[in-house]
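Next up: just one chain, as structure tokens, the form predicted alone.
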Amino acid sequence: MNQDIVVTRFAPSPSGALHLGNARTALFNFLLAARYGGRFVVRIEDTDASRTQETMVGALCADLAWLGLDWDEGPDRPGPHSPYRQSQRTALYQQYFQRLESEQLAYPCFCSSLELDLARRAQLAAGRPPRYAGTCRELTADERAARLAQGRKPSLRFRVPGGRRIEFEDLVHGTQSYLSDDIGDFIIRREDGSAAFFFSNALDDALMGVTHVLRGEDHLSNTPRQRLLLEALALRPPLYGHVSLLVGDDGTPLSKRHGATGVRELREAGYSSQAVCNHLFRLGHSTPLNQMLSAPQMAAAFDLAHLQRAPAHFELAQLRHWQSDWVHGLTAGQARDWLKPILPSDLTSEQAAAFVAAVLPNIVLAEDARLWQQIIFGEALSYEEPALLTAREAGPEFFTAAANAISDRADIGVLRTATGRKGAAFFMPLRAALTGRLHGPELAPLLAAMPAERVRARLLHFTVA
């Protein structure tokens, strides 16, 4: 790093949810900023009204909040680049659209997408690369009039210089080099005058000081375009790496068929923010550390250099390992809290603190205590098919001892010593009689949680042959 103070930032879309792979953009450049002891803003890119949906704009930073990522700038913590939602910042980017036309770097055209469909299509067909023609590149003063004259909108195209080669160093890839005639001229103001991606993705970046962008490796071919565009407005572009993209454990791009893929469904699933962190830190950035991290942590083991190129896999059961993990280091009253939607609230503090140390080590989200609440505290069972028969085949004797022996609590010791059996010809169709079910929590801490008077009934239940 360069003695500059490292300035990141993350700049999505509002028009849907927060995407992991979008999350896990954050996360890095977060993650970044924060090692060296920078700046991460967040800027709302919203110049497309057709695209833009109002309420992912809170949504969007409700979820990065959830995740942690406490940012330094940004459309509700004012700096010294506001706005911060591309859409206030309309009369900037007018300045140097009018700085660039002025010195014949941009031009307006006035070519309808069907003529640019069509043109693609011809250079497709003649197996030539699509990019524009220039076919506005030239007009005379006196032809744009005519087209304006004829109510027709132009788009504004950046002038792309010819015969250059664009290189510059990727912080994933390496050297990138690129022919500047490959190329073409592109859009950076919409027929509707809204600023296109190119032009204000890559201006804020400048304007607001963003020395470092890792991204998608998706947006490599858009930085030869960017570069260009800064270099003609003598502005410092910031420092790319393109990450790469998050796929299925199949392989395959991250979809819906892969499961939950937005923040917002594993948040309401019941996954912790340490958790999902912790495993799209490790999605594309190799680490040596296997235990869970916290975010200071994660900062200091943030290194570019382990930015992976491969694909990255998402898996369900990596991001369940790791919450699996997080549950397991609650203390008893974080756990307790954590479950507290699920536990009957006339339940005793005992109560609550037996059933809790029973679920614990069996359960990977909250929801999953719901069955063994209503095992335990519920007045009606439900056996599975092998439970009941091992149950029955056990004998009304065996019941009929383990019941006897109950007093005022039921003690796993003393029900072995009255039935007189041990090992899994005690514990099977003891817990088959209780919980319905051959497998579930232990039953020394099941037995502890479970009221006295219930666990007496249902063994009765068994006691007739």
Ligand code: GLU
Second form
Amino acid sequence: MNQDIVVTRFAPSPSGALHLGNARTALFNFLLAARYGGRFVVRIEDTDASRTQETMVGALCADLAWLGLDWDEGPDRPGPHSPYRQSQRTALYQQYFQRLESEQLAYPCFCSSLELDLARRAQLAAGRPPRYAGTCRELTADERAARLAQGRKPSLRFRVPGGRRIEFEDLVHGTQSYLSDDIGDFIIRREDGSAAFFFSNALDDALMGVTHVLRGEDHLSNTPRQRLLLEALALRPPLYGHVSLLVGDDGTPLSKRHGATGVRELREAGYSSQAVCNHLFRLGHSTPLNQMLSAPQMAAAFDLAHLQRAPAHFELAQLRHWQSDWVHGLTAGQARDWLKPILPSDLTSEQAAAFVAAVLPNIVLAEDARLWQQIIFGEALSYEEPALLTAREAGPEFFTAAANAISDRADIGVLRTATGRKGAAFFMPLRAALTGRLHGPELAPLLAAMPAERVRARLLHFTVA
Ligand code: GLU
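For comparison with the form predicted alone, produce the structure of the form predicted together with the named molecule.
Below: every chain and molecule of the assembly, starting with the one above.
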């Protein structure tokens, strides 16, 4: 690592909610800065007004905050390079546009989207890769003036130098080499005057002193353009690392088809941020550490050399594994707080503690406890067929003996003695009668949670043949 302080950034476009691919990018940038005691910047890429949804700015920040990816500078946190919304940096961009234009490094382009589209089709039909044909590259001052006089609004194109080889080291993909002749002159300012992302991101990275850019692999081919731009402006480029794309368990790019793919959806479904981060940490980044890690532990273990090229598989089963680890790591008090929305309000604290202890080993999400809440505290009980059979087979005497043994509380040891049965012959019919099913949480805490009157009533239900 060089001697400079490490500065990383996350540059979301507020055109939608934070999805897992972007959350992973944010996590990696956050961890890299944290590992080296650097700065992590959140910069909103909102120069394209047509794609900006204002409410998404706050929503993206809320999701990042929930994940625990605290930023040092951002739209809501002024810093040495404020503002951190690109829509508020237009005047700055204009200075650089003018500079490039006055140095003949950029030129106005009057081609309409129809003309560009036709040219692109013609190139494709001729078997050539589509790139800007250079129509407006050499317009004279008079020709430009004439077009402006017609009211045509130009975009601004960067003049890509010919005959150059652009080489750089990608932190993930190694040495990259491109020929400038394969890159057409590209738009850096749109017709409406707004900066294209190629331009604003490269410029802001340099101006903000960003040292490392970790971003999705889909941006790899943008990098030579951005390096050319920074070279033209005599600004230092950051190091780039392009992380592999996230795919679902079927190997296709992660999308809605794969279920919940947004951070907010996972939060609302009840996943903990620690579980989400632990799964994301291992997507496209290998680690020998198999245990649940805290954010500082992840930062200490984050290693650029461990970023992988192969597509990273997001798997719900893995996420559930981390979530389940998280649940099992909760203290009794934390677990009770977590399940509070599910607990009936009239429980004694002993009953609540017994309920939490009973269900915790069997649940992944808080909502999973609702079924057991209904079974244990609800009036009516529905029986699954095998449970009904098991209870009937145990016979009325079993239940009469059990029901008679209940005082103001139901104790598993007392019931066992009273029925004279043990092992499965004792537990299974009891479980069947009390819960209507043959599988579920451990019986002793479950019995301790259930009001004694309810236990007696459910046992009495089977005392008549
Ligand atoms: N808004 C872009 C994205 O989300 C960021 C591109 C970049 O990181 O330079 O993909």
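Because the structure is a prediction, the values reported are computed rather than measured. Residue numbers count along the first chain shown, from 1. Definition used throughout: the rigid core is the maximal C-alpha set that superposes within 1.5 Å between two forms.
Residue displacement note: Gly37 has its CA displaced by under 2 Å between the two forms (rigid core superposed). The Cα shift for Gly420 between the two forms, taken after rigid core superposition, is 2 angstroms or larger.
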